[in-house]
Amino acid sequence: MDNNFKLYSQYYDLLYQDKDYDAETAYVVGLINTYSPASKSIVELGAGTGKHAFRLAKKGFKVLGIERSADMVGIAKKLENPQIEFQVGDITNFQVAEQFDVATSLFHVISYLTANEDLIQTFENVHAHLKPNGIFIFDVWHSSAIYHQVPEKRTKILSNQDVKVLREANPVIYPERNVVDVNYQINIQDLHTNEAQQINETHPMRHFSRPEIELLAYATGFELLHTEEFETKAIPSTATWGVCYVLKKLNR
């Protein structure tokens, strides 16, 4: 995952300008109010350019955003809110001298951890940074949907006043590893000079079943409290691409 977002981060907000961050934040806050209503502090793993963190801070939470891409952290730090701090760090091994009420990891960040060792290290690290009975909220790709529907090649075109972006996603499935390599070809045209550049990247994405998450939780000191389709709250099915999990830290 080292170089996945090096150039991609420059166009990240444009590519995902249609994401409803307000609705997603409201959904996460609803989960926090249900499972840990006294929570005041959040550590966000894979904070990206800070879109969720900024909205969570406006809801009254103190937020520390951990993000591996220095480019994205540079963008995120332009958001001015005394309740937010961003740090460049790897979610598998970051260390801060603080514990939090809640850990979040949104937009399938956990699915980027394709190796069992990285998953275990990340969950153990989250455990160490949570207060007693703290909760961990995250969403991942859902195995049932991957195998039932099969990811297809997709094209997305977006533009603003400066650039036009055409992104083609060509997935390659590795069923024995529960991994889909999403091969991106991103063509960027400068609308002022007509100059163009192309970025080619591969984003390996792991998908999960509920038994996998239950086992991972058990192995790293968590209890699975709840699972549902992200944002819709529906029961996960073969039509569900993104599943949200809520775990509670257990005292070891």
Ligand SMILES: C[S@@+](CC[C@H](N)C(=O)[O-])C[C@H]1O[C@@H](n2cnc3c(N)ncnc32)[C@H](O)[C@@H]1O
Given for the second form:
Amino acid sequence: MDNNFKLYSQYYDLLYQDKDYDAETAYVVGLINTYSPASKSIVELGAGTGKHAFRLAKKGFKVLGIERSADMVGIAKKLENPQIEFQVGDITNFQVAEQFDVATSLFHVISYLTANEDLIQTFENVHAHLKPNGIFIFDVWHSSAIYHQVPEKRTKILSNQDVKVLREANPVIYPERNVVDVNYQINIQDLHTNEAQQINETHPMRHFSRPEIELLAYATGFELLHTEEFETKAIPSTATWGVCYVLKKLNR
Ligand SMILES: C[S@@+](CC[C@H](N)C(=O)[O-])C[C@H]1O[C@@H](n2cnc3c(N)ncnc32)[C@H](O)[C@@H]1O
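Having seen the form predicted on its own, could you give me the form predicted together with this ligand?
And the full complex, kicking off with our chain again.
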């Protein structure tokens, strides 16, 4: 588990080149403007290669990105903007001597926390790093969609001028734990030398229901301000894969 994204990180941006980070960032800024409009600083949990952080900084926020994968942070640090900083750290226990107006955790990072104790530690840690009335915005996999749609084997093929990448995702569902192990087999072909390499990584993903998040929020000092389908703003349904939650820090 600790090693997922170690090798995968090299191909992460290629595999998600079709992901619309501009639109997602605009969506998150819309939530910040609605629920905490005076906000200026953001701590981003699981910042990956820094794509949201970079765009949030361009919109005027000061951003600290926390990311467990040193390889991802290495890529993120190439993004030049004096308003962003990245640190290698685990969101369950990172510590910085600063509090922020907003915490974000985007593209299912919280779903990577499959154990209750890791979730509780992370939410308590976010609480400690938020200013009074600070907000926490994150998106997670949605339980009712998992059970209605049932994740299936999927294949994605992408290439740039250097490599061709074929990724197969084979999900294994563990219904008693609300966890899906996504087993990735990634075949990389060097287009200059024709050499091939294979990477196998397992990403265990937890999915959540609204009452589960409400309980977690309540237990760790937050209240639920709002929830909706990520980006479309629709009411979450059995067709909704990613649900966005906005929590507010309660002052204890
Ligand atoms: C699907 S990626 C999302 C990355 C980025 N937020 C984005 O939108 O492109 C999930 C990220 O969460 C990171 N991650 C997972 N668990 C973590 C943890 N406990 N602490 C820090 N980062 C973590 C992974 O290393 C990976 O970069």
